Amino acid sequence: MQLYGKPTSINVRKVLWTLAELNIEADFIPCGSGFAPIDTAEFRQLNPNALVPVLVDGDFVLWESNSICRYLVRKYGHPTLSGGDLQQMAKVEQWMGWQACELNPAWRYAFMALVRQHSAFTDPVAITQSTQQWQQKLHILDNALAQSGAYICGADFTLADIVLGLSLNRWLQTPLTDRLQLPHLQAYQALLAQRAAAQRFCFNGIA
């Protein structure tokens, strides 16, 4: 099994969390920005849309990190990490599905401006609406994770504390001058910090 991937890649790092969480291990193909090229007529063999990470499992290649973990669980099991039963699984794909759909969009503008520091992102209106959008989301977060009393779906570790945990890092490492103060957002950060893959691939000092 190979994963194709920049190791910075907060995309990447889901899956490579994942994999570490199944105590399972995949050749590690560095590419993208800085790696390998994958604006090739090869890799779009693989990929066409010329993004990380892509898996091949022998005859098999995925694309997008949400269903790369998702398949990786399901092919090796796990008794908590998508869920265990149908209503927590259930739960476990809302918390991707919004990270994914929700979360990202709101960081983007901010992220890409304040931490990337891109050309094409220096807009200090778009900065301010996207930062005030990314905690409005964030708060989200914290009153759910009041509720659930230690990770997002509960009691047990799933998938979506993988995405989610990521996507807080993101938020920690960005420097940003009006930061809310969300408690159980502090609190969930220390619960995933226990965790040995978290250290390898999360809070390492990497946005």
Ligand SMILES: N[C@@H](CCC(=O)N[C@@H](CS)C(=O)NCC(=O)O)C(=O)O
Second form
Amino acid sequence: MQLYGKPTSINVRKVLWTLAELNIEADFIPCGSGFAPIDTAEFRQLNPNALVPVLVDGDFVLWESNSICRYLVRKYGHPTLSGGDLQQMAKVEQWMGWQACELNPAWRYAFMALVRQHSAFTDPVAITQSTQQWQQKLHILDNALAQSGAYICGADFTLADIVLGLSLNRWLQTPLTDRLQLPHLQAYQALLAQRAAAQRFCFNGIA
Ligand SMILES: N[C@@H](CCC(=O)N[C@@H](CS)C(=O)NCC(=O)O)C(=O)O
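If the structure you just shared is the form predicted on its own, then what does the corresponding form predicted together with the named molecule look like?
So here's everything in the complex, that chain up top.
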């Protein structure tokens, strides 16, 4: 298998972390901004969106990070990573969908401004709005962790913790002036940081 991507990408790191939890190796092909170009006709044959990650498994090509993680777990098998029973699987899917569709759009402006320092993201009002929306979403996560007690779906570590752990790391690494105190997120970070794969691909100093 080959994994196309850049080690700084939160979406690529989801896949790298999943591979590590499964003890599976893939050839890593560095590409994306700062690495080999992906806005090329050749790369668009792999992913017409010109985005990473992309997994190539023989003749099979797959993009979208969450789909790649689920594919890997189903292909190699794991009793709990994608959820044990029907309802737990649904909860894992729920949090993965929430991270992609609700949480990610909230942080984008603030992150691009404060971490990437991108010239197109300099409006202070938009930075404040994005920060507030981001932290409102994290408040939801903090409350959910208060209920779940350990990992987001209960006693077992799942794919949902991989995508949420990377999101949590992004928030912690972003220099916010008005960071909310969210105690359950702090405990969650400490729990996830016990995993060797989390140290390599999540809490590794990269936002
Ligand atoms: N929904 C996609 C988003 C992928 C995405 O936005 N990838 C970014 C990196 S995080 C990218 O490829 N950016 C273009 C580049 O780096 O050149 C997924 O989850 O895989």
